[in-house]
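Only one chain is shown below, in structure tokens, and it's the form predicted on its own.
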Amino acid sequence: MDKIISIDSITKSFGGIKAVDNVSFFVKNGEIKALIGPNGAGKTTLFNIITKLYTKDSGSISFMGNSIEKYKSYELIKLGMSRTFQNIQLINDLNVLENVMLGYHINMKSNVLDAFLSLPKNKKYEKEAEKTSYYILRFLKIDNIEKKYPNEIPFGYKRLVEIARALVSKPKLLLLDEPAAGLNESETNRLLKTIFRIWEQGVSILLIEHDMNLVMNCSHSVVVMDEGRKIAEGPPSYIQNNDEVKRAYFGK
């Protein structure tokens, strides 16, 4: 199977305005693909449709060869799709390790009653969650902050913690929504290395990003959206020299 996800003719309107207008593309297995475009182009709306947070008006999406139509958002995580968000969503009352462990809950087989009674079965899965979460923190080279709380760590580390939480469910496809937003140059360089390390583990990646230097240095291919439509797709070198892309970003 060459395609890990295929987006076909997706359309979504809000109040009569098409936020996503007949957009189609696919991500190959083992590919890093970037989704770029000016603000308001419809990129995050499309992410929300892919992850079932929004309902599409028309079109279809298949993941690993199967339609996602019947699945809920949390069920997609079980299938191997995970994501981060533009706005960091860490819980300040939990430390870093505990925040990452939240991403493991989808693998927990114990129910609420087990947790309430602190049954051995639940304790077993809690230990698995902790072990797996610590492994991911170590993989991302941030295990030194496992006991710190979100308000005690720099912004760049918060981004990495959110990525760790997405990785703990062991995704086959990782969707990153503007992971470099708010990062300085050194933090962005660290993020670039992190993306490659994740990709080297066999994870396909689809990312939304405004940092063109990051996009051009990490992506195998790029999709460009403007006003809800796909206006270009191709390797970074093609996108950099595409006249329609230049018009979308810089005007005539």
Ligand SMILES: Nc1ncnc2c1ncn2[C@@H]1O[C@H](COP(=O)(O)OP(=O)(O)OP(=O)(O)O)[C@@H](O)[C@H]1O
The other form holds:
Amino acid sequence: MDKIISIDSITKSFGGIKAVDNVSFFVKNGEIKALIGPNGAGKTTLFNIITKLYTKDSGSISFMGNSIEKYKSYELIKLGMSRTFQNIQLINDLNVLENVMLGYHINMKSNVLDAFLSLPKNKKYEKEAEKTSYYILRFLKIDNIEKKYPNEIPFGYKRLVEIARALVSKPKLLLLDEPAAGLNESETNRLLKTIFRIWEQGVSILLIEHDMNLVMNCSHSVVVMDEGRKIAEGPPSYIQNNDEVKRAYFGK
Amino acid sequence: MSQKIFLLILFVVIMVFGFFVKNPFILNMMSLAALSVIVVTGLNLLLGFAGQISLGHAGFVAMGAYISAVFSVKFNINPWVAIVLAVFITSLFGAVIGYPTLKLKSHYLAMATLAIGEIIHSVVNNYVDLTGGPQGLTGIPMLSFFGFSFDSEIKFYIFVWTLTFLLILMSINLVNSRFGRAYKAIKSKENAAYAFGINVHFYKVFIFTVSVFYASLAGALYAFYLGFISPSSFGLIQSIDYVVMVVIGGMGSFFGVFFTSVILTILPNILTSLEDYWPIANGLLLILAMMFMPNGLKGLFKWIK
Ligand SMILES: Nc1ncnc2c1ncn2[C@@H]1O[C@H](COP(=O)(O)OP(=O)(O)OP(=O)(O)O)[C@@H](O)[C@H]1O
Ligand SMILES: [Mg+2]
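Same protein, the form predicted in complex with the named molecule this time rather than the form predicted on its own?
Complete assembly follows, chain above in first position.
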């Protein structure tokens, strides 16, 4: 099983426009794959189809060799797939640590009765979730903000908390939707290192990104989309000199 | 200060108050306030934490009250058994009706729950053979516990307030668990919640059922406490009152909601001469709260973590 995820002929229309048009590619196990393309190319839509927040019109997706057809969106994280959002989805009523603990929800086996009566099982899993989440914050070097609320931390940190929440469930595939958007240069460099460190843990990564520097520096392979279609795929060096890609970005 | 310690202090204060105040009128009012607190605590879980509205909760209070009272009066079932059955049946009903209803969002959900409350109300009003119709149902026996009868105001006061605090404690526990985090996610970032592995619809139906459980339990106790129930206590106005108590108390603030429901239950009982104007005052209060304190009394209790 050398493919962690395989995307086959995915198509999705909104009204008249084909947001994703017959797109196929796969991510190899242990690979960092970048998904790039101009605004409105359909990248986020594809993420939403992969994570089943949108239903596709046609095509199929298999994750670790199995079709994900029969799974619901909320079951995918259990299979080992987690994601971040382009427009940050932190919960303002929860502090940073609690936001990360939210990502550990499915790893906790305490039921509602345990919770209502605050039984030992509930406490045990709360402790475990706290410990694991704190560990992830430390791994990302942001444990100093664990008690802060999302509206009290700088934007760059929010992106990292969003990643921490996706990491805490120990995914096999991590889907990052524009993690560098809005970051300054030093924050982007820090993110680059972070992505490598996550990858070193054995996590395969599919990364949507506009920052070409980041993409060219960290990905093993790049897929380019434009107006819903896949227009090129290959190693970064190849993509950089591809005429079709240049036309998509600069030709209009 | 932690929520649980504050809750404990509040409990002691309420108990001490009960022992020192001999006036049965005041005790009676406070016991009724406790029943409101129970309903509103449940509604706070649904509305304040999970962000789902119900404009029909008086209907579930009515079901708890009428089912238990009818079981007891017409079928001679032991009051405690009747209460348990009524709460069980009403909660089950809440789960079944909640399943399709909670697929709706915001004002559609508001309309649907309003309709459910109105339907329950009109069934109670029209099914005269069992419910007594608009005239109400009398002769509901007094509760007793192994020969210990709740025959004085203070006895019921202690019982109902103890129960109320236990129910608040359970709610606090729930909110401080993984489920509490899940509901906060559902409330503010519903789509993302799926990605965290939360079965959003199931969670909504569950918390709705819990709030129906709280409402029906309060309703059943109300019936056996007063010994008489009539449909006029369970109409749309009451449903709106509950929502007002949650909103003014501050969505998701257990203590804000606590004090608001106590005060808003007691005030109309004291200002009886203003009875006719109460719904208007309540409506005004809601509008003013929305305009000038969108977070209700939440801010007052910020220091309790
Ligand atoms: N829920 C939706 N309803 C209608 N149209 C949508 C919806 N989501 C996306 N689209 C449309 O689909 C197209 C692709 O959008 P998408 O967000 O996938 O682009 P993107 O590649 O992620 O762009 P960006 O780089 O700006 O994030 C756009 O034309 C967008 O307007
Ligand atoms: Mg996008």
